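Encoded as structure tokens, the following chain is the form predicted alone, with no partner shown.
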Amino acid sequence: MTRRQHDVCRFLLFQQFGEQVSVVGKYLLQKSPSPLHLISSETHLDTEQVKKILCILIQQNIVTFGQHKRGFIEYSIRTGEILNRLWFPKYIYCAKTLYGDAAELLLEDVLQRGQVQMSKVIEVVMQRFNEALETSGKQKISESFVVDKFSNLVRTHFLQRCLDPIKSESNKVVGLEVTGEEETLYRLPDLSRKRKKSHDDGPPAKRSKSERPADDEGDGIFWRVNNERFHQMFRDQAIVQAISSKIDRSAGEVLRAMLRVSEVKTAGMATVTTPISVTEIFNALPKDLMARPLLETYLSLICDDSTNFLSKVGDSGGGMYSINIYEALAQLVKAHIESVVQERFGSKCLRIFRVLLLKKHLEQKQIEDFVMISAKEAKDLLYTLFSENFITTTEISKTPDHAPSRTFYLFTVNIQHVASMVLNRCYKALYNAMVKKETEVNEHRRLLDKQERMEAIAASVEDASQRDEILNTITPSEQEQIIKVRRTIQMLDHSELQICEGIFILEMYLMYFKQRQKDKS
């Protein structure tokens, strides 16, 4: 993990958990894994305090632990879990889009708690949801409705069970692991089993507790969010959006149907999906979207496109097609990098960069001919791209002495190296945007708090003249300053979202590139 990623992790820990948690997190980022006594002594915090902090971070799935060969427990921090917190708002919006408001509240509560029992989260969501419905005068929802939403999130693998504890001979928890097959992580408790009610009529609270699912309470099953499943969905959305922009919306729907079918057939990190027949694709498409001949036309069109998202791999079943996930992500990354090159160096450098992507290896004279610019200008632009590490050179010598006069110098683009470099710069930009936003809020906190107080007081006043009088207590100069600050914060928020989208595509591509190298070896 790079220094820039560490900076973002430390800032997120400080922003969401406070200073002391960020101190422990910073130490673990540098020295992970470490035992409790070492963390306490190095951070100059009390042992009991460190225990509470580690409990919080374990609850939030940020810290994990295991037994050292010498017998003591070591604590390690999971940087990926910290960085995934950047995506929490998008997780919640995704759940709302798929399953409605109840699923949104369910996922929000699970993300907030880190790990939670099914019965507890359903109870909290029912209370919040019914309070909101009561104020609006609408009919309350039933427990079965919320349970159904929770079940949908589990069945589609957006929620999963937490890892089971590993116990030593002395019945002490020394680590976490998956017991049984992976599918057990998505097995719902048997909700039909209820604890037997007591014969004597106890208080309502006790009766309701006795009626909770036995598996949930008795076996101590806790649930957490499956980040990988959400990222898989975001990956699919990016691929569908790309092909929709390149061809049209119907082509995007065809690809979406194929990705939906391949979910249950393809391994999570497979670079190419399993072959899917035209019949399966047609059955997965929404009804009345297109006829089968038109579907076959779209499949041929996507196959012939230069993006290489889709390829035909067989003729059985009307034709077998597979999606090249790695190639699709590579095209998306190239588009992101080309955008960076154009913004930083201009359109002529972009032309050079695109020619090198297309032709792989070229000499300077060949680049001048393909791009159609003068030798002097091409030399300057090539040096600019080379000095910024966007292009590299390969030396091919005619003789063993590697004399410059008898050596060919070929320019090329190492897309993996450039993607890693741009990813590092994205994290730097993200950290700068987050710090700048925090600074703006802290510097103008008095004005922002004053406006919130005045708006709250004005909202509670019925008389319009009194309301205007209260709002006018903010002077025009203060109002102008507030507008300026809010505009700056909004711009920084928008920048963070755009940077996060770029980070996601770059990280996903590099991850699939490593997987592809493993498959080849």
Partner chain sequence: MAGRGRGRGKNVSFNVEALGFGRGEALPGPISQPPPLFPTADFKPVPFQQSEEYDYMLALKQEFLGNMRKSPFFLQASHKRKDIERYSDKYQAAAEVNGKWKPDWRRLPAELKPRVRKKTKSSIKPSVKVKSKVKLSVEDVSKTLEELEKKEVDQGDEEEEEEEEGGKKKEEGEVEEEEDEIYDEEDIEEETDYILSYFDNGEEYGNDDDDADEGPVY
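Show the other one: the form predicted in complex with its partner chain, since we just had the form predicted alone.
Next up is only this chain, free of partner chains and other molecules.
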């Protein structure tokens, strides 16, 4: 966790939950597992207020708790959960493209409340969706339609159950269960039970044995969004998109089919998918997209490509292929960093950078020769890159005294190092954009408020001349300024979204890099 990430986390909390929450968040970011009384005394907030804040943060899956071995309860913050909030718009959009508008509303509601019960969220979505349909004059939908969407999302693991609380002997909640089986997280409750309850009381649900929940408390099963599943989805999308723009769309489809097949078989964080035979790929492809010989050609084409996304691992079953996810992400990150170098330092620097990526270790003299730029300029560019930490040197001394005159200085690019540096800059840029947006809004709050109020009043007035009069209270110069501010905010929001795209690829790559290190050792 770097300082930049901390800043972003703090700001996100401030933006979405208010100032006091960000104060508690800041404290927890620094000293993560802490008991309640410490938090309230260190943050100088009222204990009751801190309790409320912790409840909110637990509800939003940001804080978890567990029992210390001395018996008190400790609260710890999950920074990943806060940073995931950056991608919420993307999650919602993803749900929309996969399952339509009802799923979009569903996901929006789940994300907003953090943990929800199925019956409640369905009720809310039903109402909202039907209202929207009514205004556009379309047919209403039934409850089973929304229930269907919900179960679809659960079945594809986009939604999962929240962890059940562990209770102590005195029936107090002391922590959250650690589930052994993954399957239980995605088990839907028996939907027919609700109907049974109405005429005979039926067998009590598993959890309600100790305390019968009142009707408005629901079934006690809470659902949340499964972030990892979404990230996996985005990762696959990025890989497919990369190959489709490099070769063509059909190649992308082949890869997509492979990823879909391997999804079920491969463990969550495996750097290489399990081998899949050509037959399996062929069966998974949409029908009449391509004939089998063409598929085999495509597979060998992707294998031979310099990107190393795919590799042939066996000949059984018409040929076994597996996708190297780590390699694919590394290629994406390289492309990302290359474009950063190009846009920041120009194409000549990019040439130096590429030469170093290709040849790994080079002496200064060799670089000057390889890039075919005049020695003086090359030297200048090389040291610019060096001072910005995009390249590093390795000293190899001929003698043990490391005297400079008897030492080779080899320049090299360490992709993992550069990736984490660029990532850090992304977070910094993101934080700056967010802060700038906030100040921009605060500076012009009076003006924006006024406009909004006027519009609200104008909307309620029916007489046209009166409405014009009201709208004219905003002077032309004010109008101009409002437009300017709105444009700035729009731009900053846009930049936030697009920085997030970059952050996603970099984060993914670094995660897989760590995983690979772990696998190796």
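Positions refer to the first chain, counted from 1. By rigid core we mean the largest C-alpha set that fits within 1.5 Å across both forms. Quick caveat, the model's predicted, so the values are computed rather than measured.
When the rigid core is held fixed, the Cα atom of Q451 travels 2 angstroms or more between the two forms.
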